[in-house]
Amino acid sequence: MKFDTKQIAASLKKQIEDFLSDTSKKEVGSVVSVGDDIAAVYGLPGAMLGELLLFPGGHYGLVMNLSEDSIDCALLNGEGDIKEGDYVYRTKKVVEVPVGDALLGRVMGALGNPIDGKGEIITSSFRPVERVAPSIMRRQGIDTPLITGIRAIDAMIPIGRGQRELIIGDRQTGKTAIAIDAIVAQKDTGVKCIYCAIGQKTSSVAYLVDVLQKLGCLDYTCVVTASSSEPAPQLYLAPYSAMAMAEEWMEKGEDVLVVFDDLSKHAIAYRTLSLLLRRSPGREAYPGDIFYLHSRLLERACRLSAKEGGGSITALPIIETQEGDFSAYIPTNVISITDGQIYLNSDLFNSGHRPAIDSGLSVSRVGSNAQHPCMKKVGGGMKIDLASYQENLAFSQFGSDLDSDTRAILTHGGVLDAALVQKNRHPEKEEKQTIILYAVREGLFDEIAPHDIPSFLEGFYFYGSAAKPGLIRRIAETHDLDREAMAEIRELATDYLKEHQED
């Protein structure tokens, strides 16, 4: 049998040319030890801090320590069946989360994975969770109010779009309630909202999601949660993921409100990770970079300049204190990072004063720059009036003989204090707050008993909206309170008092 050598040679040559070598270079290390959601890895000399490593079973680890002969990783999904000797691969990627409008109405885990049973989040946009805050030149001053619908805040402790306002107080004093009311108040304002739950019970988050859904807030809100049952690395990453989602909207020129509930648990989760990573403990066993943990998060909240689109992120971090001690380590750290704080007093809360805002210890460092003219006119001097009332109230307990001036201060202060009482989930529009607070500030309702004031004011506004709808519409459109409007409010108050007395 004869072979055609030329034909064989041509066939072999063609096979060699068609052969594609599917070889790729992979950097591989091995697990030295694993425990408490921390894995030590040998090898991978090119790994970077913050890089994701791939473990067997599809598990991912976040590089947090780089030593001479090993790498320490925080396992994002728990240990699973990872064991000593397993191979570990570099991904050359950092943690990214999905971003965009597809997130609205969804409940997600710390890594942006949907946990609400509504299927996959369809988006092609992703962002790294860690990012450098915008530079000073990219920002502009805060001069646009973010209305929370809470009289005490909008009048005395105003919050502007792009501000970082801390909500601080003991456990069970209404901190989350204020944040949720602020989210509810953003309905029909164009502000998108993110609620980030850190270390909360799953049942508590489910209840809040249900509340937001019933109030129609999920159309412009998304929820990021890392529950108390999740590994510490997820609690650590959750607020950074929420901030990355907010930055996508901000850089498109939109306004965003982000609530971090709460950063005390975030600090504890980071302390847990740091101790497991054998980092040196400092004060209260927190690591030395605990301040940087929150500063690099909250500094990303700002208002961009008009050249950058003019978008903003308003941050409402929550901190829990112990026995009212807001001079503790973590509270003072966050106070120094933010632009003011809303302090909730447990004594006020227990006495039934809701929201239990302590006007003396609460402050906004942006101040009246974040108020419309109408709120400036009704809110100016309110803190002084309340301080004078509380001082005289304490003094009056030691004696019964009071002069007429002191009695007038106590009467007016009692009515003003009662006017700041509001129900949860009932935020008010700016025009309603303006009309009510102007009438109270002018002393038009000083003859009403303080315990009757909340219901009386509701009736007064209902009466005013029917009698003078043009007044309310004018305040809503102009955001101002001119002399004519003031005269109309006085007239309304006089007429309503007459009707109330006749009844």
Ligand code: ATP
Contents of the next structure:
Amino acid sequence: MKFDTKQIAASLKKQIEDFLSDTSKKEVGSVVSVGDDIAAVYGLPGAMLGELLLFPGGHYGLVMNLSEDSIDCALLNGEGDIKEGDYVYRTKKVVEVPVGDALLGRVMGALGNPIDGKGEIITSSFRPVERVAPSIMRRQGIDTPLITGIRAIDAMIPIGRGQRELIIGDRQTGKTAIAIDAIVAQKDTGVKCIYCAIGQKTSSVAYLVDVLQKLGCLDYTCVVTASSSEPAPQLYLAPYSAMAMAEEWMEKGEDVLVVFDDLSKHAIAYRTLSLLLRRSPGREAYPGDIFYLHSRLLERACRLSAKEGGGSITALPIIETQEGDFSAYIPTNVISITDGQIYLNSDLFNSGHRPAIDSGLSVSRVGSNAQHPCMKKVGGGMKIDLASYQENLAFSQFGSDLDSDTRAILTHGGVLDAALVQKNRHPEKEEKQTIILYAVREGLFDEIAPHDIPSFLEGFYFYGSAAKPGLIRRIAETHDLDREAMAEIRELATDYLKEHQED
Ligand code: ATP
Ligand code: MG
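Since the one above is the form predicted alone, can you give the form predicted in complex with the ligand too?
Okay, now the whole complex, with that chain kicking things off.
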């Protein structure tokens, strides 16, 4: 056998090189101190911000602070039995979550780990949780509606695909209900949904998952949750994980709806984490980068240009206010980041006017660009009508002698206001909203007492769907309301009123 010395030398050299590069992969440091789910580590000069470090027992820590002589990590699963002197290894990886269609129907923790007992999530695609938002050149304007099925929103505060619309209100004002209705309304529309629960009780999330399952929404929805009992780093990461999952679909040209319930608790978790990391506290003890916390998250929601596939992420962040104070620090931050807000009023909610949307304070900055022609026609000027009703209502309480014009405004306003009352988990198709709202806006039902309106309108639509199925189909297909359709609705309303009076 003939030996080729050159070949042997080359092979040896390669082995030595591989051996050297292998050792360099295993950078090892040691724990200096550990406490409050934070570990200080010494001796990993190459570690990057946001990198994952591996601790004994398979624990991971997220690098949050880099200082000259140590690194502070947030321990993702709590401190367990990590102690001073333990070895710590670099992974050279940032936090990644599984993405793709395998997530649909699943309930996951903040890191995409399944927690629904349905076994592993089988996917080969992963994405880093943090990512820079698409540049302006990669985006396009918002012009396609995302129908929430809630009359007041679709008519007055329309949301477009790719928009960020804040849902803001006190405790127990129906914030979650609106977001869940929006998810339910996406059935058969092709929009995928992610519900991200941050800092909520496990029992309330389990209840919502059950609701979504019963309504048949889990086929196109997944849930990411970091409950109130989990360590602060999990709560901090959860929304970014959800956004990364949404981006995968968006980049494939699909439309996604993401709900963040809620970002107030997210801000509090980040404040806790920052204080533990000894970052200097600012206003309301929040750290200086609290605005960036939410802006870098919500900037990632957008509509991509046709060249990029035309996908979109619509974000519905939720913020909880204290005693209606939406001018507090975190609420104003998120208001300024989003493209509008749906403001929920607790007085309205408690008086039974649900959804308790305050039409005066709610706004969509994308506006009617995100409405189909039919909705534009029935929603135009509705806010003004309601405002004039509210104004006259307040005024009328001082005196009893009202002129006929004021009385007409009050009667019509009362009916219109009552027409916006809608039970939760009953989102409506656009054609139903169009027919009902057209009849109401035209004053065809002004003679009905407002408290009878919700059931009366249900009856009217039921009657209409039996009498004129063609009309409903036409509105659903064309998304428009032509003269002929308007005449048909008028006719329908007259017939139904006649029948109603005979009963
Ligand atoms: P929290 O501050 O606790 O998160 P929230 O603002 O998210 O509360 P929800 O949990 O959505 O409020 O709603 C509170 C209650 O009001 C729920 O029991 C819900 O079923 C009910 N509710 C919400 N919207 C409506 C509605 N449109 N019609 C009838 N009931 C409603
Ligand atoms: Mg809620």
